[in-house]
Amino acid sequence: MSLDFSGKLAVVTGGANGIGLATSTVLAAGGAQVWLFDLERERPAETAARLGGRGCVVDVTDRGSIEAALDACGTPDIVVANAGTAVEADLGDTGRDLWDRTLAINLTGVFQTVQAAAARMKPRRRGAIVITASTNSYDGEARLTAYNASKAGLLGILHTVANELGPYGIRVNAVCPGLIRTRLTAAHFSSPGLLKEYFRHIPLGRGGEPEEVAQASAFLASDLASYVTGATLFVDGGQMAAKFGTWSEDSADFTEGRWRLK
């Protein structure tokens, strides 16, 4: 069944690259009028034009920037709060600047986006909001203290606003991607040795693609998910369902960046 977004206005933060761009593409293909919100260096207007949409320069750490962009596009039917960042550092090397910047984008940026969007959706008594969280919302991957804390905090936002906005007909859900091939993870995907060990613990034996997360976000934003709110949807190849590792050399080979049964 195809997803129909005809007549819907959709906003995607961080929409000009990676998971955000893939999500924007899926929404546009379904007939939505898509607005990409992203930093100036990402050229959101140029990218949006290729999808038949529009773009605004937005810094999600700046509330005024978000408000101005929403005023420009009008009240959205769908908001995908996707903008995020990740920088690795050991606990002892995680300085206050890194901590503050990560939380400002990943946590406060989502809070500000959701709050501003909800204020516009409430009078209309409808809307769908999708937050890009992470498997790291649940686990403690090393060297990502600030990132993990920010993504865990998103679940607090998710559960609270789903509760508060449900009476207004506004649904709020989250996708939780695992390791997805994006600009932020390029170094991981270029290291076969690292992937071999990382993917050992993923039942599907591989990493994900942005389009796979986009399809999940689009489902949650669609009318097919009309009775789904406050939910998290893992897009992780089964990683969070595994505990001791699925793959071994006894029964499988690691080739072309993924595990396969012999």
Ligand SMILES: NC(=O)c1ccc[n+]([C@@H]2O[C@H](COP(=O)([O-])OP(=O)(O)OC[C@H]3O[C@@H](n4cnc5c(N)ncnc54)[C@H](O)[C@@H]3O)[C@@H](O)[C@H]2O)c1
Second form
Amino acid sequence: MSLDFSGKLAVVTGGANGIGLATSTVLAAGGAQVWLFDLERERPAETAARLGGRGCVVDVTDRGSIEAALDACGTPDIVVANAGTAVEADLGDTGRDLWDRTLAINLTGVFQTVQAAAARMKPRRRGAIVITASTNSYDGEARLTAYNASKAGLLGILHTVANELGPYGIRVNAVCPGLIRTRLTAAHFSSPGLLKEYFRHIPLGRGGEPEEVAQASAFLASDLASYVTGATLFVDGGQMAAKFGTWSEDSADFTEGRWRLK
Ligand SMILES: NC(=O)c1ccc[n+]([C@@H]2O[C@H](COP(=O)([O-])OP(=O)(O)OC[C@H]3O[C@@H](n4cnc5c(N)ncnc54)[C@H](O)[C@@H]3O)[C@@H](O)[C@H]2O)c1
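Please supply the corresponding structure for the form predicted together with the ligand (the preceding block corresponds to the form predicted alone).
Every component of the complex follows; first up is the chain already shown.
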């Protein structure tokens, strides 16, 4: 299914890979003119060209590069603030460098993207912003103190900015993905034993694909979500609804990377 984004200009940060690329693809398929903002090494212009879009080299920790890219593309109708990173470390091994870098990309990067975009969108009195948060915005997961703090902080941005931008007709929402198959989670997806235990707690019994997050982000960005702002949408196979685990060997097998009833 594709939503109608014809005539819309969409910016996707971290758009050259994973969830951002899938979201860019869905928006482009719906007719949006898509601009990918990503790091130089990810070649955003080349990737964007494959979608019929444009790309800009942007480091979301660098306010100047965001402003320059927004100047280049013009005022967006849709902004997906998605760029992010995750590096695992025990609390004791989470050095100040790792903490600062994670917060700079995942939290300050979103703040700067949203602030710069909103300044341009407000005079037009319309627009939609989607933030890629996480299930980890809500709960803990060991060895991810910096990541989880950054993703929890995004809810503060979400709720505050939805209040401020609502009067300008700009909606601000977030998707909260669970475990999604991207390079960020390659280590998880290459370990069947780990997946078996992880997915035991997921009602749908499997991990997610980037396209499944992209469809949710696209919905929030679309006019179909015209009365939705300040909301979070879990895209997690039911993980956040599951307290005690869903799957057991009594009634199911774990095969080909997912749980299935016998
Ligand atoms: N994969 C998952 O399971 C999962 C779950 C929850 C949330 N998320 C979030 O989804 C978002 C996308 O992650 P992904 O899984 O697609 O990973 P990914 O590594 O495939 O994509 C992340 C993109 O962000 C870009 N990026 C990183 N630092 C940047 C910077 N300073 N400036 C501009 N771009 C930068 C990368 O170059 C890359 O293209 C992230 O915010 C991540 O935290 C992912």
